[in-house]
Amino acid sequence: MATDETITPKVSFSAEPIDRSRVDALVIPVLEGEKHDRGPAFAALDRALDGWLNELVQDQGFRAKACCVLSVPAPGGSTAKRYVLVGLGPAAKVDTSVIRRAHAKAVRYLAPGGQSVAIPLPGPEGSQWLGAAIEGLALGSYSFTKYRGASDDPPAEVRRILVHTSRRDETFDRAVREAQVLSSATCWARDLVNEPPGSMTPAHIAAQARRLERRPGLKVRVFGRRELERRAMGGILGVAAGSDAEPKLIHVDYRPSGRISKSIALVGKGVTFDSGGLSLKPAASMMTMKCDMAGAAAVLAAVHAASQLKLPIRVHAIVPAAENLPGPRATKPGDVLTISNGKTVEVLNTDAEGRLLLADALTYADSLRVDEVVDLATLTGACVIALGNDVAAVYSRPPELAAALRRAGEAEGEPLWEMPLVEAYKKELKSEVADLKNIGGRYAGSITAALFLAEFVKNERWAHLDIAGPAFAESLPELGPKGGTGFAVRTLVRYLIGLTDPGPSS
C-alpha cells in the first residue's frame, strides 16, 4: 500500500456524555479495583445506565487486568451498538504503553469491517494519553490483505474516532495530529515489510521511495549499479553479486522550509530477501527473510513522517538495497571486498551481509556532514538471543544519544536496551588478509557487528539499533497482526520531535 493510500482514522471531539454517542462501539477503559475506583469514564457510563455496567462486570468476573477485554452488545435504548470494556490494570501502573496496547487489543473485539468508535479522554495525563489511545486504535486496525480474495468476514478497522471530553486545548489537536502521522507511517512500513520478496525487490523499494518526492520538502536520489561502481561501493555490490536484481542506494532528503535546527542521517538496512548467499540458511530460517529490509522501511517511513509534521530538522533517509542470493557470480567465503572509504573486508560468512551494505551506506552518510547518524538493521540473531523478540539493542557514542533514543522508545512502547561497544572485542574482527573480517567469534555477535559498523562512521554522534527481534512478529503481537511490526518508526519520529521540542510533546 502506498503512503497516500494508508487509511488513518478520522478524529473529532464531542462535549456530550459518551452514553449519547451514535457509533458502532464505545471503548471504555476500566481500572482494576473495586466498584468505586474503576475510573471516571466507567463510573459516568454506569450512572447513565442505572448500574447495569457494574452488574455486567460482576456477573462476567471481569477484573480489568491490563489489556483484558470484555465486549458485549449494547443494552436496549443505547445509541451505540456495542460496548467494549478494556482493562488498564491498577491505576498506579497505567502509562501510555498500557493505554496504547489496551486500545489496540480492543479492535479485535469489534464487528468486522469499517467501524466508528467513541472513547472518553483516557485519563488525567490528557493529550499524551489521548495520542496513545488513537495510536492503539489505528495500529490495531492494521491488516495486510492485498493478496487475499474477497472475504465475507473482513477484519475490523476503525475508520472514525469520536473523543468525548469536556476539556480541550491546542495540545489535544497536536497529539491527534502526531498520533495520526505516527500510526500511518508505521502501517506503511508494515506494508513494505509484508510485501512478498518477489515483489519487494530493490527496484520496487526505490520506486516506493520515489513516490515520496510528491511531498513538499522531499527529494529522492537513487543510485544504480553503474553509479555504485563509480563510487566504489564494494559492500553493496558484493552482497548483490549473486542476484540478477540490480542493487540500489536510495537517498531521501527532507529539507524543511525556514530555519533548520539540526541535521540527521537515518540509515536502514535494505536486504529485500536474505537467503544467506553461498553460506545458505536452512529453509526454515528463510521463511521470514522478506523482513530483512525492515530497517529500510523504518527510515523511509520516518522521513515521510518528519515531512508531514514539518519538523525543522533536515533528515536524510539512506537505504542500501540488495538481494542476497547464491547465484553463479555470488561473493564467496574468503573473498575480499573494498568499501567506499577504502577499507577492505574479508568475507568469511556471506550471511553476515547486512554490515557490508551498511558499511557503504554509513560512509555515504558521513559524507553528508550531518550532526548525527542513526542506523537500523535486522542485523544479528545474537541480539535476539540476548534480548528476545520484543526488545531492540542500541549502541551509541556518546552514551547520552542511546539514552535519548531509549526515552523516545519508552514514550512509544518500543523498548530499547543499551548495549556496550566493548573496544577489547575489536580483535575478533582482525583479518590475516584484509583490514577487517565480516564476522567475529562465537560470542558477543551483536557487539562485534556494532564494532564493525563503527569502523565506517567518523561522526562523533552515532547510534546503531539492532531490531532483529521486534521487526517481525511470528506470533500475534499486542499492537497488530502477525508479520511486519513497523518497529522503530515511532521511536525515530518521537526522537526527532524531541530534538525540536525538549519538553513533553503534550
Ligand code: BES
Second form
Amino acid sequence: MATDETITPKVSFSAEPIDRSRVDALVIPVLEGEKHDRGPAFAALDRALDGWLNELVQDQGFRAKACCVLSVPAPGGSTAKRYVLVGLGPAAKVDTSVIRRAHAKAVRYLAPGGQSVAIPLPGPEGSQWLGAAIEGLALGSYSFTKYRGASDDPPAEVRRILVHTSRRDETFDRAVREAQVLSSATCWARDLVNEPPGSMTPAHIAAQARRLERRPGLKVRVFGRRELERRAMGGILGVAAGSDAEPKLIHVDYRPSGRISKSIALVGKGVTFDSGGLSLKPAASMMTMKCDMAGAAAVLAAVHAASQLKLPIRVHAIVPAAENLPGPRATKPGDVLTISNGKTVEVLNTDAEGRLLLADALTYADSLRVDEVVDLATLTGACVIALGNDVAAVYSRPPELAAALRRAGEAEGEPLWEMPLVEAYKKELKSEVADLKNIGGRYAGSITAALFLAEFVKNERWAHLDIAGPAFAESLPELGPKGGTGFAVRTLVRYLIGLTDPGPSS
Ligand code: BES
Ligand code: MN
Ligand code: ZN
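Beyond the form predicted on its own, can we have the form predicted in complex with this ligand?
Next comes the full complex, this chain leading.
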C-alpha cells in the first residue's frame, strides 16, 4: 500500500504508425457514425489492415456507443497481440469525460496481469484529451488485492503506455505528467479508504502521512491526545471518547522552494470508523463506514500531488482523525463539548460527529492565516439523498469559489453541484444550553451541517465539499472497481493547478 507501491503506468511517445506497435494491446477509440466517420485512429488502422477492421465491426454489429468495447485477438501478422476497440459515441458529444471513461473501461478487456498498450493521440483537442486517456487507463487499472488470495486471477493492469503520434508539442509532456501524478494520487487515496478499519486507525493514517515527510518541501506534524488537550480541542476529543484509539490531528505542510503565489488549507474529515457512537447506526448503514476518512485521504493525496508537481502554492493538509465508537467513556446525547475557538456545542446525536471534529480542525486551519480554506467530508446521508452517489455538494463563501471548484471537477470527471448556505436555516442549530447543537431538523441536513461548519471559519474564502455520495462505490463505478473512489483528489489538484496559471487547463 501507500505512495511508493502505487504503480503509475510509464508513458512514452512513438512516431511510428500504430499498427507497427509491439505491445500487448492496441486501444483504439471509435466514433459512433457511418463507415467513413469512425474517426482518424480507426481509419488509419483500417487502411493499414486493408479494411479488416471495418469488416470486423460490421460483422460484430459494433456501434461504438460510448464506452462499449469490442476486444479481439489481433489478426495474423500483427505486431500487437490484441485489439481493444472502445466506443466514444457520436463525435459531437465527445469530451474529456467520455475519453477518460472509455479508456478506463477498455482496461477491463485486457488479458489478466500487467500489460503494455498503445494508443493513438486521441482526437483534435491535443493535450487535454491525451491527459484524460492516460488517467482513464491508470484509474481503470486500479485494484485493491492486499487481502486477496494469490490463487485469484491477477486483475488487468496497464504498466506501459505508448502514444502514437506524428505531431508532438511541448504541452504533451506536461499533460502526461499531470495525468500520472493525479491518477496515482487518486489510487493512493483509494488504498487508504479500502484499508479495513481495524488497521486504518488514527495512528495509522498519521503514520501514512509521516511517510510524506521524505519528500522535498513537505513537513508533517502530528498532535496526539496530550497536545489536543493542551489546545482544548474538545470536538476531536469528544468524538474519540468512546474508543481506545488515540485521536490525532495531522498537519502536512507543503512549502514550495521558489516563489509562493498563494496559500491554502485543505481540511479532510478523518473518522476512521463511524459506528454512530451511542446514537448507534443500524448494521446496514455501518457496513461502508470505513469510508468516513475519505476526506482525509483526499487532502493527503492532494498535498502529495501538489509537491510532486512542484506547484508554487503553499498547501496545508489538515486531518482530524478519530474513531467514533460507543465505548464506556463515549460522549452521550446531551453532553456539551467546548471547541478550541471557545464555542460550546450540545451533542444531541453522536452520529453527527464529523462536524464536531471538523470544528476544531477548521479553527486550527484559520490560525494558519491562509488565503483560503477548503474542507472535504463524508458528512451527511442527507447529501446522498439530495444528489445521489455520483455527485458531491459544494458550498462556498463567496460563491465564485464553488464555481471554480466545479469547473475543476468538470475537467476531471468529478461532478460537483453547488448548494446554498441558507441563512434562515441557522435557527435549526440553536440550542437551549450551549452556543449550538450538533443537529438540525428533519429537512436540509446537508445544508444545516454546512452552516454548522461555517460557524468555525473566519477566513473570508471558504468552501465545503460534502462527498458522502461519491467517496465510496457500492455498485461498479466507471473509473475503477467498487470501494474507495479517491473522489475529489483530482478536482483539488486541478483547482490548485488553475490557481497557478489561469489558462485553459483551469
Ligand atoms: N459519516 C456519516 C455520513 C455518511 C452517510 C457518509 C452515508 C457516507 C455515506 C455521518 O457522520 C453521519 O452519520 N451523519 C448523520 C447526521 C445526522 C445524525 C444529523 C446522517 O447523515 O445520518
Ligand atoms: Mn456519523
Ligand atoms: Zn461520519
